[in-house]
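In structure tokens, one chain follows: the form predicted on its own.
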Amino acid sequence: MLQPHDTASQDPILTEPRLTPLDRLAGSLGQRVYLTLRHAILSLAYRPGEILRKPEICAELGVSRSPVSDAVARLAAEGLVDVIPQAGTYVARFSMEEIREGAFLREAIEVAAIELVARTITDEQLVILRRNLVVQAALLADNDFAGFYKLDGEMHELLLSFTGYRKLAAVSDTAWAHVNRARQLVLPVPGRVAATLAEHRAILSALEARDPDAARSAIRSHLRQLVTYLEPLERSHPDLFNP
């Protein structure tokens, strides 16, 4: 079980505001509070093991306690928050078991999806993917890792949307949440972002050839590369992981 830990380790990647202002988000008040807290956790603005102080969150967002409590309950159901009776609410530490399970589920979804997409992709959809990769390359050249990460996520969302199945992206996002959070520690690793772009180009090439076998191989190799980078994190960042 997560033990109380109230000190967020200092890390150069944590320089952005912790909570996105609600007026920049869409949806009901409760949905916006949930989204800003979830983003802060996934981006490591709130560190694994850090206490979540509801009064401070309410004050920063300018909301009452109710939508914050509802958002915390949703995050706890996703395994992103631990609520410890008589102790407090904490950002869940990483678990390699959950990371491996999430990666397994995401791979199963995306391999099946890209096989379908490779058979059905249109010229217009290929243009959209090419443009996404052009921007990725520009962001890499500028060492804008946060921007690259955003375009990376959008590319995967595009691939899932091209299947025509509307719920697929949401299911994949839930499965990927723990991996998504841990990968924030990996993106600044020298060479990894460039390698990621090369893997994305291999995926695009397979789709341009409309080759399901090559597409499956490319997406599987891409997703598994990430896990190889995540495995050592348990040793290099033991304070962020469950014992």
Contents of the next structure:
There are 2 protein chains.
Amino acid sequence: MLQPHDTASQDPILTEPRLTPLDRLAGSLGQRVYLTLRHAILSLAYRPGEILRKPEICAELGVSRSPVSDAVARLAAEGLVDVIPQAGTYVARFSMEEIREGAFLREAIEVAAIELVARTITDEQLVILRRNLVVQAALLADNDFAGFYKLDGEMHELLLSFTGYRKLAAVSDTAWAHVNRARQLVLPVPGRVAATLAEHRAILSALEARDPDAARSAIRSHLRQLVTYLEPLERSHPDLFNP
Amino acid sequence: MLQPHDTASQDPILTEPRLTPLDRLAGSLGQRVYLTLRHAILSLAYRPGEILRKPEICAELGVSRSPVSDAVARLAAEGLVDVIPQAGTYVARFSMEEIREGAFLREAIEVAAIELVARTITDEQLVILRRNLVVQAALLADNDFAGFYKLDGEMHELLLSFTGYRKLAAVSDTAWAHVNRARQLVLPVPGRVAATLAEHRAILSALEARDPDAARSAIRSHLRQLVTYLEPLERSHPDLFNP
DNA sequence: ATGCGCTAACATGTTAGCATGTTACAGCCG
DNA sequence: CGGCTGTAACATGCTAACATGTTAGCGCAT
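Next up, the form predicted together with another copy of the chain. The previous block was the form predicted on its own.
Next comes the full complex, and the chain you just saw is listed first.
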């Protein structure tokens, strides 16, 4: 099956393979296409407002339109794309209303979760959290902001998993997706990142004290920080927002 | 296009048209099939654990498999059906864990919402709520439990809409779906329904007083009532629950 | 009689092609 | 020169047929 002159891979200048890593993922084709597209949208490789050409995606991934349509339908249910029947599919633009709603929903879930966790957390779970925070501090010392945000997300995921409920993290992530997508437009401010670490330490302290009220206050003030940093985006990047 | 002897509609004995009302709904075929199937599952017309035969559904609705597959994929994302690749699709059985998780999620959302609403509710919104409660009382007086539950759901929907966030109700409904599906197995206890109305009145009173703490307590105790009534179901209907 | 293996039916995942409606551009008229 | 209209390209929704893996039942050997 040698193809000495593959037509598609011969023009590295014109075609932009974008960010569509080959599918070495698990699950059905539809699932893999969904994960690939979702990552591309959340990482802003596909820009808000941009049109999604299904035939183009089909050719780029080497699959037919059904799994792509399936994936797009799921993304539409999450609000990450807008499908206009018989017209086109577009990457959802940002909307301050959706960002605020996602933040509200995540706060509601995490506040309820941490009130529960503060009463039930075990010593082993506290050890896991402390370990996570140590790594956070190390990454911050190295100015590795990408790594820090990754550990940040893992910490929230850990807190939600400690409730024993398995789907909480998925709902929270879906809500937070819009916020996180917009966050990438904000350059990391070192002082702010350090403050974030301090807020994480406050959350841990409240959990160590098994104090639900303190934990609620800590995580609430932590979550409300970010949205204020996103407000100016609507003015600085008006083309990426809904009219 | 007359068909004097339609083959499919001629055997009212053997075939069970189940609850698949003809699609006089809006939207694309996939959307309408989704709504039809969702209603059938939530109303227990399709019993938990039962197999869903896509070809059967296609024949019954007169559509092809794509819109049905689309609808089933969405139901799977909601956890209402379990798709086993290349094997079969089954209506999700009840699971106490999912019921408790759904109740937890709804409580988290509604508590956060009502704390906000208690501070921002307008007089017009209070009028709408009072009107809803008057109808609830009338339906209770007539022992119209189905109507009462409908108004109950509308009241919660109203409260969430008063936050100004548009998708809260949808998330809450998705979480609550499992609980509501199981609730239909519990016969309505007149005394319990009257107590529910009293709880609704307590919620309204807290909102009239614009007291967030009282509103939170009221809606919390209200939501926690139902789950306790569902606990015995796992013993009385073991065949409808996950192993 | 029972346990194992094979085979045939079946259900889903995927693919290619058709139908329908929208959008954009080019040409024409005022 | 500007606005309108008609046509052509295009994107999605849907349908029908193919490929792949599973399940269940039957038959055979032990």
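Residue numbers count along the first chain shown, from 1. Everything numeric here is computed off the predicted structure, so don't read it as measured data. What we label the rigid core is the largest C-alpha set whose atoms superpose within 1.5 Å from one form to the other.
Participant: I want to check D213: does it shift between these two forms by 2 Å or more at the Cα, with the core superposed?
Facilitator: No; that C-alpha moves by less than 2 Å between these two forms.
Participant: Any CA movement of 2 Å or more for K54 between these two forms, core superposed?
Facilitator: K54: C-alpha displaced by 2 Å or more between these two forms.
Participant: With both forms fit on the core, is the shift of the CA atom of V135 between these two forms 2 Å or larger?
Facilitator: The answer is no; the displacement is under 2 Å.
Participant: Could you state, for a rigid core superposition, the Cα shift of V68 between these two forms in Å?
Facilitator: Comparing the two forms, V68 shifts 2.7 Å at C-alpha.
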